[in-house]
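Only one chain is included here, represented as structure tokens and corresponding to the form predicted on its own.
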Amino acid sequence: MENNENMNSIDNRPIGFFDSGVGGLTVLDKFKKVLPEENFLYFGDTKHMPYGEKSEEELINFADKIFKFFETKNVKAVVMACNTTSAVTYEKLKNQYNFKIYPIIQSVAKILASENYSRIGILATPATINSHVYKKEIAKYNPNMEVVEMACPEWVKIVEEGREKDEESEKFISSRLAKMLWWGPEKIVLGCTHYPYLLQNLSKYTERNRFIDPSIHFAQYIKDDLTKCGKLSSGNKGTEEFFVSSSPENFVNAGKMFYNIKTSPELINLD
């Protein structure tokens, strides 16, 4: 990790974002709102999505190659916009590169733990849930908060393929949520970047403000940290570039619901 140096210094190098597909664009969208002057590089590992059912070894391999790609781009920081890789790979890879890494779960857990809730639910991919990182990280700051975790297989594919209005998809969504609601959590964390795009479905069964989108907290957390470290850009309007490991056209089409992609993604082979 880099030291907190001169609070008045500037750093115009780009910030890297990555996710298995388009879901991380939800995080990028929040960042652009709070840090519009920053330069961003986004890598969608579409060749290997979805990440949620991959092994730990596979996820570490994917993340390592993406981090090394970002090193060639001279980034000042990388945002792990993917909950799954944040859960599984961060602790093993965090000190191996020449930039600061911001993992979404670990960054957000401290904020969630400070809230006055006795019980919260976590809906996430199987890999995130199996890691229990949300529960472990929240317990570091608030051991009295009860955390109920539940995996939601198929939800990422439903969003990526635009099937959220299908009858079968509705059954997948409603059945998992019903089991979570049985536990009576005061708030439910949408612990995958794709899940906020199911809010219309989810709010049919409980009030919309019961759900927490971690990316909102995450964006503010990183802005505060970059400010403290003197790493903010001096520009007025930031630039953005997109990279994918397969199917640039599919990425753009799927990403339309998440973000207004104005430049064509560059196809990058990291294998």
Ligand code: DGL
Second form
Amino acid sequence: MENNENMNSIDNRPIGFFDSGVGGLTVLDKFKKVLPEENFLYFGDTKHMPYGEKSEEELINFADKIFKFFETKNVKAVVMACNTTSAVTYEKLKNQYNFKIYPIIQSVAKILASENYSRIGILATPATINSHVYKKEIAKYNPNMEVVEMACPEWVKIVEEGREKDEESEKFISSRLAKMLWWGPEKIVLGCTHYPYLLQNLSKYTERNRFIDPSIHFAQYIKDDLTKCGKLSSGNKGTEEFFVSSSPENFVNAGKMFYNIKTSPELINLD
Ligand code: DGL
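What's the form predicted together with the named molecule like, now that we've got the form predicted on its own?
To see the whole picture, the full complex is given below, headed by that same chain.
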């Protein structure tokens, strides 16, 4: 009875969305298609990227400040679009705010685990790989799936600085991918939101559909959960506002491959 009542109710407050920079735009892009009536507030912590090379203490501190910022905006939920923060901070922070937090890795692991692959690869930041959260979460649902993990330092900076086409960048990208391909995984998960920007580079070395962008599953998961909790919006225009902690212009330029940012990002100092 209660569930049915929930499913019929609506909540038109915005959803907070965050990542270290432009990476989360690859996720937002999918969310806009699946949840067209939601209003989003996107925070890109460009001042502190790359997150993948930060300590747990630093990452908790950044995430906490961003969550407190979202509290002032009266959001109904926050999407941790960032794999690194989901891996390193979610367990510590999940019950500390007055909204539900959705972490990308823990939300998509069950769906990845339900696919019929014997071996999959995970490409992610050093912090995500060191946490082994992808491996642990997938093992909860499918202990027989072999998960091969590979850290890709530098890739995030290549994206944030728009250096995808440089020769030097190509070497960084191809050498890490070659190591992963050596393991022969059937599918390779792009376990960092910045990596879909590199798909053109990556698909020179293996077929494009070998890569999985987990944000597609993530968007559907959240739609289902918001529906279940009676928190979907209805009749909203599907607006978005952007906030960054440094260099709004770089954010717009680096992000344009995935997102047409129509409103100027607001510069916010949370330190
Ligand atoms: N894009 C984020 C992730 O999904 C973090 C990248 C970074 O800043 O290192 O892990």
